[in-house]
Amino acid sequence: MKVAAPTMIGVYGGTFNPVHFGHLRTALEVREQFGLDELRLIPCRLPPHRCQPSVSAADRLAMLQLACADIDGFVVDGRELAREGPSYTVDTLVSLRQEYPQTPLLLFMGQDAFEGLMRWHRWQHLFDHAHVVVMTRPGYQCLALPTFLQVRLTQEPSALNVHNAGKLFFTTVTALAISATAIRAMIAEQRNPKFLLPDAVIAYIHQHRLYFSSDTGF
């Protein structure tokens, strides 16, 4: 029997170095916000615009495996990790828009990388293949759009329903202050960093040595 195309998808990349209830948390809200049926959680391979990250491609989606096996909706998509090359999102929606060419697709992106992305890889092409739809903390304050986003931006959460891309909108979500950095820093000083992200995630570290400054463990 043929599997119906889902109706809506969500695109959430990173590098998920480790991935931690900060992102899970907001996957989920604009998963039930959107009501989306698959939100596509993608890891980057060589991310443009900071350093390689410090473990292994394969480790990172290892690690988002298990900490989404058990949340319904969630698609691990490891589509970046096999292309050669930084891992540019406009390439990413391209292959996900010829998959599912009459889908409506959105990208979703933390504030501060939508107040950095006019200095995307050909940042407006984005909008040919995906809304993008921007997840902010509460209270935040938009700048001054330039026309090429004003014209884009719609208030109506069901616009992003009836066209397949194009549209710019923000949405409100739990700010978790967790930061993949700190949680680095915890574990190679040696400190538990349990409730900050799953369990299977830091067994997974604690058996494959990912992060440790020396040979103990937390």
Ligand code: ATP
The other form holds:
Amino acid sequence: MKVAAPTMIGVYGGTFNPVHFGHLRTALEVREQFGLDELRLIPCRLPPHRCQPSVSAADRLAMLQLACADIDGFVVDGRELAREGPSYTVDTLVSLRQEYPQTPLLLFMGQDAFEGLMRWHRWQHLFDHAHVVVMTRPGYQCLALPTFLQVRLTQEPSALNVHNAGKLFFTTVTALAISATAIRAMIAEQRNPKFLLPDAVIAYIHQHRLYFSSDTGF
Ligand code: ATP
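Switching from the form predicted alone: structure of the form predicted in complex with the named molecule?
Full complex below, order starting with the chain above.
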């Protein structure tokens, strides 16, 4: 039996060091908002804009798999970990586009990531392969956009279905003030991170003694 191709795929990248409810809650909300068949959570191998994470890529991937195991439509995608060199999002989109030539791809990023977008490698080419969807907090006022982005901005969600790529869209998600940096610091100080990330991930962190020394940050 032939498996139907997905009609819309979301791409949610990050260091996930470790994955937490800020990531998971927003991922779930955008999957529902946009009716995505799949939301691909893609851990990066070498973040180009920051130092290398001290915890191994295999650990970050394993934690993400534990966190997403029971969530419908969440797909953990390890393609960046298998690739040599830095993880450039544009290369990830090219490889997804080869697999899914006709499917709209939605690249999700937080407001903080969007504010640094113009420093990303070949950032304008992201729009050749995907739409960019910025997840904002309620009440967010968009800054003045350069013309390249302004002409791509749409407030019409159906435009993301009609075209496979090329649009910029802002969407509101529930803001949870959780950061992986704060979680790492908390564990290094032997404080309890419960309710900030899934219990299965906390158990993995304990079992593998991750983040227990304060030099595990980056
Ligand atoms: P760190 O604290 O190490 O910088 P982080 O928690 O910000 O990590 P990343 O893995 O770097 O997490 O982020 C991946 C994506 O998730 C980015 O697009 C970021 O904007 C978004 N994100 C991170 N934390 C939250 C949060 N609390 N709520 C919503 N989105 C988030």
